[in-house]
Structures are given as C-alpha cells and as structure tokens.
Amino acid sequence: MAEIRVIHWGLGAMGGGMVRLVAQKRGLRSVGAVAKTPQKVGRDLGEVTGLDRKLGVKVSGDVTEAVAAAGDDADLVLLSTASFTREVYPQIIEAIEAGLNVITIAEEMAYPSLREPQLARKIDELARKKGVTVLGTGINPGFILDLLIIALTGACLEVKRIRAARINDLSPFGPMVMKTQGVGTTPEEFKRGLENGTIVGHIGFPESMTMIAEAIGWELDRIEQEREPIISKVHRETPHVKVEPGMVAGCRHIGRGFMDGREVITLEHPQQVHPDLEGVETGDYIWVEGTPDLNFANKPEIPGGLGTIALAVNMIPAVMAAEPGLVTMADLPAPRAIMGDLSRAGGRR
C-alpha cells in the first residue's frame, strides 16, 4: 500500500487530535484540511493544531479549495463537524464527487440507514459508482456499546441478554458535544432544550442497539429512550464550558431495545463533566446474559476524547482496503492500532 495520504475536515478539540495522530504514523500524510473558523484558515495546518513543527499544509475554507491544493495527491477525508447524518450528508457527498474516502465521527453515521435510510442509501449509491468507502465511527457509538459488545458474544453458544453501561468523562470535548449533553445549562433550560431537540443527550443509542440486533440476528420491536440531567454540586469548568452548583453538569441516558415485548439490550450512558469532584468513577461494562454469561470491566473509561481519535485514525486502512459503499464497523475487520509502516503493507486502493 502506497502512502496513504489524509484531508483533515473540521479542526476542532477531534479534529485536531486526529491531525496530530496521523502525523505521528508511517504511512500516513496529512494534504489538506478544512476549517470553518476564520482564524485557522490560511495558516499552517500544524501550527493551528498545536504541533511544535509546520506540516506545509494550509488550511482551507472549504473542502473544492483544499482539493484543488492538494491536486491528485488526497485518498480519504477525515470529518470531524457534526453529529447528524442530515448535517454532514452534504460534506459526505461532496467529498466523494471528489473520489476521496471518508471516516466520520458523526454519531448518527454509525448506522444512518435507521434515521434516515434515504440519505443512507444515496450515500452508498454514489460510493459505489465512484470506487470509494464510507464509514461512521468513534469510541461510542462504533466501539464500545456496540462493536465491542458484538465481538463478546462470539464466546456465547446463546445470547438472552445483553446489558451495557459507560460511565464517562466529557471534559475532553468541544463545544459542539457540551450542547448536545446540555452541559452549562439550567435544569429549566435542560428540560426546553430536550423538548426542542437541541438537547439531545447520547446520539447513537438506537444506531448501537440496531447494529448489534442485526450482528447477532435479532430484529427488535421498538426502542425506547431516556434522558435526565446531572446537576452539579460543585463548580466545574472545561475550556469550553463553566458549570456552577445548581446547574447540569452532563446528562443520564438510558436506550432500551425491545424483541417480542422482552427487553433484551439496555444501554446506559451517564456522561458529565469532571466526574471525579463529585466521587464518581468511570468505567466501561458489559454483561451478556447466555450460555456462558459474559461480564466484562474495565476501570477507568477508555477516554472518549482519545478514542475517537484513535478510532477514526487506525481505520483508516481497512476503509482503504473495504469494497466500495457505505460500511459500518461491524463490516469490518476488527479496529487494530497503526505501530508500523503503512506504506510497506499491502491493500486494495
């Protein structure tokens, strides 16, 4: 496999982290990069992105501009800028009436054909007609509620139950995740913001649940959904966000999935800011309730932050070698970390 080489778009808390990721593997080189912010465009992609050398990359306004710099020289988009698949089809699109691959961290694009199957199904339609992959991923959804616990039943002769909890750390993140979880809010503004939609809590609840009923060979009935604020008793503040006493500090979510009226899939996913000031420990769990039963711990959380990017960086080879259309990680190999050159590997594109 030739030199695979990357055009980072969106430059945020993620974005940036994949930037400086790739430029730590063998195999991999950054080309391009998009930026919505006016202060990061026209400046060298390294500098903006906090590495201590220039990657002789500039950052473009839009991804035509960041093509066309990059000639023939791109194979694959890196998206890093929403978290709904109707938000980002477009960038998908355009990036790949480009030719280029995409991985995106858009929690939605984990499974988009259960919200928006038409998008989905254009979506690998044109991937197909123009040679190239198209995946969703990230540390949750596209690992641990849902690819991981995927691969623990293969131990089971029967699966009857599965149950599933994360109890992560949103300090890591950007802005864009603070509004979804209702971070800074008043428990007031909480509840209106959960009746408008601009609070919506963990996005990809039903995406995971679908993606592991379809692995194993279930089909579930329906899928319910809870949220409910964290309120903060103490002060807590992240680069992007203050959170005084009194107000929400992240948000509990519950996404149960149905088959014949029997709950059989339970997520949990209660996710604050600077769980620690107030004694809370994080954690991933997974139980599988079958023939045997499966209990799986791990303590501390795999930080969310560092695992999307990682995620979305160490697929970057098997969506290079997938056949062409839209992929979900069930479809791939299992996700592995890059230690060596990739340039001296082999693959399809």
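None of these values were measured; they are calculated from a predicted model. Residue numbers count along the first chain shown, from 1. In this text, the rigid core denotes the largest set of C-alpha atoms whose superposition between the two forms falls within 1.5 Å. Compared with the form predicted together with a further copy of the same chain:
With the core superposed, K242 shows a C-alpha displacement of at least 2 Å between the two forms. Once the cores line up, the CA of G279 ends up 2 angstroms or more apart between the two forms. Residue displacement note: I216 has its CA displaced by under 2 Å between the two forms (rigid core superposed).
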Given for the second form:
There are 2 protein chains.
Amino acid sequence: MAEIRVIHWGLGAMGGGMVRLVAQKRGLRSVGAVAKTPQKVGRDLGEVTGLDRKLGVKVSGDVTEAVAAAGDDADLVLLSTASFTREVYPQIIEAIEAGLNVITIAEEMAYPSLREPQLARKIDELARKKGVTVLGTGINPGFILDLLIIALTGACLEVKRIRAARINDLSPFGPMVMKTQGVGTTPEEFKRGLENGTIVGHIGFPESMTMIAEAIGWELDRIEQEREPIISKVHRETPHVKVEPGMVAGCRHIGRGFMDGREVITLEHPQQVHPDLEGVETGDYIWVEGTPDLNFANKPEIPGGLGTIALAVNMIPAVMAAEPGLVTMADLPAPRAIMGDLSRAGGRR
Amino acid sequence: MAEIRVIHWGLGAMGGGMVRLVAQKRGLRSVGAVAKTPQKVGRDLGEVTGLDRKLGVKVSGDVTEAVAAAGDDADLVLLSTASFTREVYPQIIEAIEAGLNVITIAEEMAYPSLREPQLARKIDELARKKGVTVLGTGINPGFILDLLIIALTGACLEVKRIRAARINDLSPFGPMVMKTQGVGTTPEEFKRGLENGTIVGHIGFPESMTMIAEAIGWELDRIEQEREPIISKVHRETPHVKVEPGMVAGCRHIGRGFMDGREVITLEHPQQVHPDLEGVETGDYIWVEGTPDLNFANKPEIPGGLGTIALAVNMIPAVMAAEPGLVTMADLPAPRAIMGDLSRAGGRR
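Got the form predicted on its own; any chance of the form predicted together with a further copy of the same chain too?
What follows is the entire complex, opening with the chain shown before.
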C-alpha cells in the first residue's frame, strides 16, 4: 500500500494539531492545505502550524488549488472548519467532487441525517457515485458519549437505561470557548446568552443519542436538552477569564432521550473552568443499567482537543478501506492508534 | 431482512445461555442444536437449556443432522464446544462446508493465526470460497483485554505502553473452573498442576496481545507468561471448594509483550474465589501510557459468563454483514447490544 495523501482544510487549533500528528505518522503524507486566514495562505504548512520544519506544502486559499498543487492524486481531506452540517456541506461536496474521502470534526456530521436528512442523503449519494467515504468524528460527539457506549453495550444481554457524563476542565481553552460556554458571565447574562444564541453549550447530544439508539435498536420518540449555568462559589481564574463567586464558571448541558415516554438515555456534559477548586473530579463516566450493569470511569477525562485530533487522524485507514458513502463511527471498525508504518501494513482484506 | 437462523453447537453453560438469549431477541431464531451429551440429544432445545417453553427444535447428535432438520437454510452456527483452535477446527470446517457463518467462543480462535497459522489459513480460504464469515469472540479474549483497549487507543496521538488488569471473582463457578485455576490446592499441588498441565490459568493472553499489536501497528518480538498461586491469608469457601489460610485461592496469570526488548503490553488476570475477603476490589482496568494517558476502570468486573454469552450473540448481525473469510473483533464494527427487531433493521449498507 502506498502512502495515504492527505489535504488539510482548516488550520485552527484542531486542524493545525492534525498537521503535526500526520507529520509524525509513517505512511501518511500531508500534500495540501486550505486556510481562510489570509496571513496563512502562501506560506509553508509546517511553518504556519508550529512544526519545527517545512513540509514543502504551500497553504492554498481554496481547495481546487490545493488539489491541483498536490498533483491531483490526494486521497483524503481532514476538514476542520466549522461545527454544523449546513456550514461544511458545500466544502464536503467540493471535496467529494474532487474525488477525495472526507473526515470532518464538524460536530453535527457525527450523525448528520438527524438534523439535515436531505443534505446527508445528497452527501451519501455523491460519495457513492464518486467511490469515496465521508465520516464525522471527534472525541464528543464521535467517541466518548456515543461509540464507546455502543461498544460497551456489546457485553450486555439487555440494556434498560444509559447514563453518561463527561466532566471536563475548560481552563486550557481560549476566549472563544469561554464565550460560547458563558464562562465569566453573570447568571442574567448567561440567560440572555442562551436566548440570543451566543452561549451554545455542547454541540452533539442529539447526534450522540440517535447514534446510540440506532446502533442498539431503540427508537427514541423525543429528545430534550437543558443548559444551565454552573454558578461558582469561589474565585476562579484563567489567562482569559475571571470568575467571582456568584458568577458563571461554565455550562451544564444535559441531553435526555425518551422511548415510550421513559427516559432511556441521559448524557451530561458540565463544562467549566477549574472544577478542582470546588472539589469536582473530572472524568468520563458511563453507567449502563442492564444485564449486567456497567460502571465505567476514566479519570481525568480524555482532553478534548487531543482526543479530537487523534480520532480524526487515526480513522484515516478505516475510512480509506470502507465502502463508499456517508458513514458514522458505529459503521466502521473501532478506532485505534496508528503506531506502525501504514504503507507497510499487510491487511488481510 | 428476514430472521437470522441460528444453530447452537455446544449446550453447556455458555451455549445454553446463548439459546436463552436468542429466544429473547427479535429477528433471531434458533433452528437447530448439536450436543454431545447423550441425555440432551433428541430432546427439545428449550427444555435442555432451562427455558420455560419448548422451542420446537430437537437437539441433534451431529451437525449434518441439525442442518438438515433446519431445512438446509440456517445462516450461522454459535460454536461453544472447546477452547483451542485445534479442537474446534474440524467443527468449524464442517460448519463452513454446510454454508454456515461461524461465531465461536473458543479462546484461541480470537486470534487463531498466532498459534495455528496453517489451520487459520485453511479456515480463511474455505470461508471465502463458501462465502461465509468466521469470528472468535468472548469477554476475554475478544473484548475487555483486547478490543476495548484497541478502541481506547483511538483517542491517543501516541501510545508508549499498555497495562490492563481483569480482577474477577471465581466464586460463582463450578468444580471444573476450580480445578483449571488450582483453587483449593496447596502451593505444592499448584506447582505440580502447572507442570502437568491440569492447572492452566487464563487462555488467550498471547492472542489478545497480538491482536492489540497488529491493530495499532506494533511488532512484538517476544511474549512471556507467568502463572503464580494466589495464597490465601484467610478462610474462603464456595459450594464447590474450601480454601484454608496458606492454600491457593486462585491463579494470578500475567502476560507480557515485548517490542525491541521493552515490555510494552502487560495484561494481568488474577482469578480467585472471594477476593473481597482480603479487600481486593474486582474490576476491569485499562491504563494507557501515551498522549494522553488513559485510566479506565469498570467496577465490578463484567461477569465473564454473561459477557461471553452477550458478545457471541450480539456479534451475529456484524458477522452476517461482513465480507467472507476469517476475521477478528478488530476487523468488524464495534459490538453493540441487540435491543430492537433485527428483521426490521434498515441498515444503510
């Protein structure tokens, strides 16, 4: 198997991390890049993503140019530009038209047929026609609160109810994340932020719940979501935000999936700065009520940025090997770290 | 999709449990059974497996008869007769020749090409020729100490070392398990039992380690195993065995995988009766040293019998959908509980 030739579309914190990870992996090669920031266009990809060496790949302003510069034989795009299917749809279509497989970390693309069934169908049809595969992934949605839960139920005779929580620390993140999670606001500002859409909480609960339900054969008849402020009792501070007692340290986002009127899936994602200051232990928690009961915990939580970068890159071989079409994480073999030389991998299939 | 028609080969504790589970699942139907115990042959399958109803399926003494009795259109065999590839090989060949897909819980079949590369190749070739799929699975090997570890590394940029432990309680098991784990022996008897092969400990560490290594692209150059007695400090007792202080309460089995002389995979499986009496907390533990580190725990452990029964039955749809040939758990989509009606499942593929 030859090297897999990758184009990076979107060079923010996530996309840039993927460039650095691909540079470490044998059998993967970055052959093109697309950025919208004018300061990045025209420069070397290694340079703009903080690598200590040049990659010999010039950052382009659009994908057609990047594909052509890669000699028209790139294999796959890592797409890290936005969160919603509607936003990335034209980019995915452009990539498919260019004959490229697509892995995107757009949260809604973890299960796009839920909110955008028509766009999902169009992506699926075009991907099949062009013989490429399109996958949405990331730490969450894409792994901790969906695929991992699905896999764990494989050891159960029966599942009655699923509860899971991802309790994380937002302290390392920048001003944009503070804003969308409402960190540093007053309770009144938080309420207004939710109403006017500037505070969004987590994106992906309906997608995760639907992916779980479809995989195990449940039919959800209703999904509810709640977002409430995490009011701090203590002073909390990061380089980007100060939270005084009585102010908002983060957003507790809860998703609830109902079947026959009964709450069968509950996903919780309280995101805040410095949860340690109030004795909150961060971690990923999965409880399955069934036969047998399961009680999984990973402490501390898998860091979101690293996990998302890892999953996007680690899924490349599975996407390359998959049948054409639009797929979810539940359709493909389980993810796995890439530690060997992919171009030497035998593969029995 | 029509119902999936299942033949049960082997009706012991595991095989019998699979019959009872299949009876609960919509879209699966038991259409045949094979037992070697003469007292079971000729009787109704529901009756001999402790169901409260007859299944209208007569237990056969051999598979040819069972296949014919099922009207020659069975889809898959659940094979629960033995632990080693060499033992189940003729049965697997017979099933493939009859056009049946095969799921077996024979431990070595989790990764049969390790110890029986020639038999594995023959199984693979014949399965491809006949258009069927053959899978080995179970709680361990097959899930906790291999597939689950593999899946978790998917969230890692890099993996340096893997350690995992499955600390379980043997108290519910019968006299056969007590014997193969050396429970109730003196330290001297334990030593002799290891030497003469009557005490075996866990079967499957080399298979699990090789499956992990292949999946993430490591090449192990050496695998070592240790089995040592767990000497009890206290009186422990089950309906089948008594352990006095100074006697053996179980077997601590350790597997070590080396790459370039460095121990990169360590799997531990201390199996004993009543670990609680000495304050040992049972559970499934996975630690990955890498970027990031992972620290998973499931307490208490997934019960081995339930988990094995569940995985064998839950993998049926994935095996039916897979490409023909011999596969491992790492080749297929992640397992998942079957809670819906499989005969109604849409499936985009």
